[in-house]
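As structure tokens, one chain now follows by itself in the form predicted on its own.
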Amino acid sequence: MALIPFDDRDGMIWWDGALVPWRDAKLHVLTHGLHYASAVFEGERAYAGHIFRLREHTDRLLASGRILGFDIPYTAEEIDAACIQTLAANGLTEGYLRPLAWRGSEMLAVSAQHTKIHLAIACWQWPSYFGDDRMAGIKLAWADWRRPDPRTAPTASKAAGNYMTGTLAKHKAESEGFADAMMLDYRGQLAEATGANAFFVIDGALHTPTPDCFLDGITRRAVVGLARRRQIPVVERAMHPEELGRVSEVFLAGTAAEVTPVRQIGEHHFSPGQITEVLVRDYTDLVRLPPDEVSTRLAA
């Protein structure tokens, strides 16, 4: 299937307070965010006309900007409204949304205290991240790159620069016939895939690495809530690669990935089992509920 370039599409993009035609949403080549990764973003999905956990995404976007030293010049209410407006302007009820905030082109140096902070929101149709056969389970390679020490990078922010090593790891994995890569952290512990958190089933309990140097994903938190509602034990802890021999099921969780079973990590093989299947089904049901019912379901 031919790829549709992202700079040549029909539609509208919300840009600094107004909707503009998709093809007109351009910025200068000397924009600070392009050169120094002074940008933060969110990935959101809409289902049945509702953007899943919209306020949580918006709050994280604002917090990510503050971690990078800038304030996005819109309130959470204004950003939520802009996301909803963008979805409607593109005639979508199901789709992926990408809010992005960045430093502009007023200054170009490491220090850029007087740059304008911009915000844009785009959305497009994006079906399953790993394809229609994802329930068969995807294969992960081991990444050469590691998630950094929080003293090395702003790991609590969904910052553009934090994804450079993810791109490198995923490109290498794809070149070797894998769908994605499993990343370790700076200590050599299990961390996450290149853009999604990971869960491991051991003796009927759900184990997941402590997110102390990578994002505690919004989908991750939803899955934990769903598992506890099913009375599946959830254990958040430091995990090590040598533990994979004890693991019976693995799945990823993220906005783009949703809940995706894993059948292989390097030399280790797994089969999607009952816990994975239940949580895939529960998550699929959850995202189609109205927002107030989502909150009630996860709080139960």
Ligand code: PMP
Contents of the next structure:
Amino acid sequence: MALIPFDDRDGMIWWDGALVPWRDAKLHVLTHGLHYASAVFEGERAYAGHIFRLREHTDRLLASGRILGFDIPYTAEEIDAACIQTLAANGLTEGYLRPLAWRGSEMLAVSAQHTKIHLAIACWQWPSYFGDDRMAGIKLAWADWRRPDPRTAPTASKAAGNYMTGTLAKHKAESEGFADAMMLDYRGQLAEATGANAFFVIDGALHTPTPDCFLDGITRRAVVGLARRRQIPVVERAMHPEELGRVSEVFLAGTAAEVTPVRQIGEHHFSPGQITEVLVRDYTDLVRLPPDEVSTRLAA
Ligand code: PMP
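Now show the form predicted together with this ligand, given that the preceding structure was the form predicted on its own.
In what comes next, the whole complex appears, and the chain from above leads the way.
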């Protein structure tokens, strides 16, 4: 597929309260968010005309900004409405949405107390993060980079700066023929992939690392709800790479990645099995339900 640069597309982007033509959504190069990573964002998917878990994403966006010390100057209701408006303005019912908030160009130094906080929302078609053959299972390399101690980086925020090591790890994995990288945390425990949480099947139960230094993903929480509905035991705990020998199935969960089976992590091989298959199917069904039914299903 030909890669169309993101600044060479058509459509509408919501920016600080109004829709602007895609090609006009340009930023000054002396913007604090670009130099100092004072930016937070969301990744959302729309299915069948509805944005899946929209309010959860909006709440996380607002919380991510507060963690970086700024208040995004819109209410959750206004941001939800803007996301829905952006999707409609681009004529999409299925797609990926990218809300982004950042510090502006009023000041350009480490101190940025008087910068204006901006918010933009774009959306585009993004069929499958790992390509059409992802159901066969993807291959993950081990990342050299680790998820940091929460005292080292604002790990609970979906902050742009937290993706610096993700890109480095993903590029290295791709250069070696892998689809993505599995990251350990600062303690050497299993953490997550560069843009999705991870689940491991051991003896018929689903195990997943406690998200105490990386995002507790919205997809992750949905998968936990779906597994519990199926009476599949779910264990959230500290997990170690030495355990992979006992693991039979692995999958990733994230908005872009959806539920993607994994067939290899470094030297360990797995085959997508029954639990992965059932959760891929349940998630595919869940995202297409109207929002109130999604909430009911996950609350049950
Ligand atoms: N971890 C990272 C680093 C991510 O970028 C994402 C995607 N936002 C996730 C986990 C999964 O989060 P979610 O399910 O909310 O998309």
